[in-house]
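The chain below stands alone and is given in C-alpha cells; this is the form predicted on its own.
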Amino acid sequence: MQPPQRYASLVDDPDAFQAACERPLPSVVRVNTLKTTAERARDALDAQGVGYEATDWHPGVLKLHERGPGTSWPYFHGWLHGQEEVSTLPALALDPQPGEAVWDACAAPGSKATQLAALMDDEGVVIGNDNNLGRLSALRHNAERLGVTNLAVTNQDARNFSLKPFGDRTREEKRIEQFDRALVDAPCSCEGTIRKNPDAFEEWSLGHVEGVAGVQKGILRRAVDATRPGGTVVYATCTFAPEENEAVLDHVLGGGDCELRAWEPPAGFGTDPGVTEWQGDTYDPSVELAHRVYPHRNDTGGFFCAKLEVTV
C-alpha cells in the first residue's frame, strides 16, 4: 500500500489527511532577524501591497496571498526567506546560542542553516555541510544574501564527516573537537512534500524509504557521536514513513549514550507523538516525545522532529 493510504492508521481524520496532501502548499517567508525585525518586515510587505498574514504561532513567519517572495524588494535585500512553515521547527527545536559550535549535517540550500545562524546571533559558528557539491552553490548564495557571516561550509559524506579541517587533534587555539549542537534533516522518501512535489507518492517505494533509512541511521550515529555530552542533536525529516522515523531513533538510542527530551513546539501549532508499534516492528517508548506533523493539522507540509540529548 503507498501513501496516503498506508499512514490512514496513524492520523485521526484520513480523510482531511488525505485531502490536505492534494491542496496545494501556501507561501510562506520567514523573517531574517539579521538583517530586520518581523515589525519592519511586515511595514515593508504593506508598502509594497504584498498581501500577507502572520501565523498564529510565530511573529517572525509570514503566509503570502500569493505565490513569488523573490519578486518583492524585501526579499531582495534579504529580509525576508523563502522557507516552508514547518520546516522553522528544527531550528527552534535544536535552540542554538551565540557562541556555540553548531553542525547542520545536511545544510543546502541553507534554509536552516541560515535560520540557526540568525538565532545564534551571527556568533558563534554553524558549519553547515552537504555531500552534493552542486547543491552547495545554493547554500552560499542565500547565506551571503541573508548577511550570515558565521558559517563554514564543508562537502563530506555526513555518516564520515571528520572534524580535522576544525583543528581536531590539533593544538589549535580555537579547534573544534565536539559540537554543542547538530541538526540533522536528513535526506528522506519526501512523502510530506506531497503538496509541493506532486509526483512525490509517484515516485515512492518500499524499497527507497528502506534505503535511506539505513543512510539516516548513519548520519544521525555520526552526530551522536560528533556532540559533546549534555549537548543536543534535533533529528528531523520531511517524510511519514516510521522506518525513516521513529525507527531510526530507535536504532540510535540503542547505543545507549543519547536520550529523547521532550520538547514543545510554540503554543498554537498542533502535533501528533511518535508512534511505537508499525506494522509487527516496536519501538523504544521513548520516541512518543517525538513530534509528528500531519498536513491537515496546520495546513502545512509534513514533518517529523526529535530533540535528543548526548549522554555520554
The other form holds:
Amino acid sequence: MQPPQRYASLVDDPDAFQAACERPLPSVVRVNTLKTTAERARDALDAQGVGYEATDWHPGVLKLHERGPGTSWPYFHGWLHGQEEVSTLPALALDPQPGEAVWDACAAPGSKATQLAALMDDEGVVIGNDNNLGRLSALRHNAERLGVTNLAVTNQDARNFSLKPFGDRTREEKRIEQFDRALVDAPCSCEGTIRKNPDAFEEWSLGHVEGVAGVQKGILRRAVDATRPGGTVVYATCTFAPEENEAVLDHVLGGGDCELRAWEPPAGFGTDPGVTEWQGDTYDPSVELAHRVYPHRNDTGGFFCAKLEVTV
Amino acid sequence: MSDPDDGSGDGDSEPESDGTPPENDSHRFDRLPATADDRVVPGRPTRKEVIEWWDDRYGIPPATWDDHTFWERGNGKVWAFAGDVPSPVDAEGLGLRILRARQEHWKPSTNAVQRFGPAATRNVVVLDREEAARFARGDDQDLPRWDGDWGYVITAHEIAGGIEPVGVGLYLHGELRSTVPKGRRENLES
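Any chance you could show the form predicted together with the partner chain after that form predicted on its own?
Let's see the whole complex now, leading with the same chain.
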C-alpha cells in the first residue's frame, strides 16, 4: 500500500492527515542570528512591505504570506534562510554549544548545518559532510551567504567517515578524534515532503524504503561510533516509514553503546511518540521517546526526530 | 594514537627535503604564517598582513580576528575559520573566504564584508535606496560625490534602523562598479 494510506493506522485522524498532505506548504524562513536579530529582520520585512507571521513557537521562524524570500533586502543581507519549519527541529534537539566539535553527516544544502553554527554562536567547529559533490556547492554558498565561519566542509561517504583530514591518529595538538555531538539528517524516501514536492509519493517504492534504510543504519552507526561517551546524536528524517525511523534506531540500539533520551520540542509544537510495532515487527520500547511529526498537527511537512546519548 | 601517521603537520613550516621552497597547493588549506619571518611558501600572505590590511583599509579593529585562524587555498584565496585544526587540511571548505591576495590590490569578498563590515570606519560608501538597489543588481553607476579613496570600497545602506554593508564596490574615475557575484545578485525594489 502506498502513502499516505499506508500510515492511516498510525495517525489519530487519517482524514486530516491525508487532507494536510494535499495542501501546499507556506514559505518559511529562519532568521540568521549570526548576522542580525529577529527584531531587525522583522523590521526590515515590515519596511519592505513583505507580509509574514511569526510561528507560535519560535520568534525567529517566520511564515511568509507569499512564496519565496529571495527578492528582499533582508534575504540579500543573509539575515534570512528559507527553511521548512519542521527542519529546524533537529538542530534544537542536538543543542550544540559554543566551542564544541559537531558533525553534520549529511549536511547539504546546509539549512541545518548553518542553524547549528548559529546556535553555537559560530564558535567551535561544525564539520559539514555530504557524499554528493554537486550538492556541496549549495552548502558552501548558503554558509557563506549566512556569514558562517566555523564550518569545515568535507566530501566523504558518511558511513565510513574518516577524521584523518583533521589529524586523527596523529600527535597533532589540534586534532579532532571524536565529536561532542552529531546530527544524522539521513537521506530518506521523503514522504513528509509531499506538500512541497508533489511527486514524493509517485516516486515511492517499498524497495527504495528498504534500500535507503540500510544506508541510514550505516550512517547512524558511524555517528554513534564517532561521538564521545556522554555525547549526543540526533537522528532525523523527513519521512513516515517506520522502516526508516524506529527500525533504524532499533538497529543501532542493538549495539549496546547508546540510548534514546527524552527531548521536548518547543512549547506549542505537537508531536506523536515513536511506534514500537509495525507490520509484525517490534522495536525497542525506548523508541517511543522519538517524535513523529504529522503534517496535520502543526500545518507543517512530515518529520521524524530522535535524540540519543552515547553511553560507552 | 598508538599508531601515529606521519604527523609532520604544518605545511607552512617545513621546506621540502631537497631544499626547494614548497609551492602553494591549490587543493588544500594551509594555515597562514604568523609573520613574514615565518613564511615558507613564497608569496603567501601572513596573518599579520591580513589583519593590518583590514585595519588600514577599512578600520576594522585587529581584535575582530582574535578567534579566527587564516588559511590559503587556491591562488591567494584567504579564508577565516573560527576553529583551529592541524595544517594542512584536505577539505572542500574551511570557514569563510574573506579576500583574494597575491595581486597588487587585495579584494575583499562580498560575504566577508557583509559579516565583518559593520565594524568598518573607513572607505564605506553609503548608498541611497536607488543606488543600493542598482548595486545589488550588479549594475555599475556614476557616483561623482564620493571623495574618498579609489579602489575596493565597502558599500552600505540604511536598513532597519542601522547602516548595513551591501557588498564590495570598485571605485574608479567617478564610477562605482558592483562586484556582487552573479549568484548573489537580486533585483530588489528600491
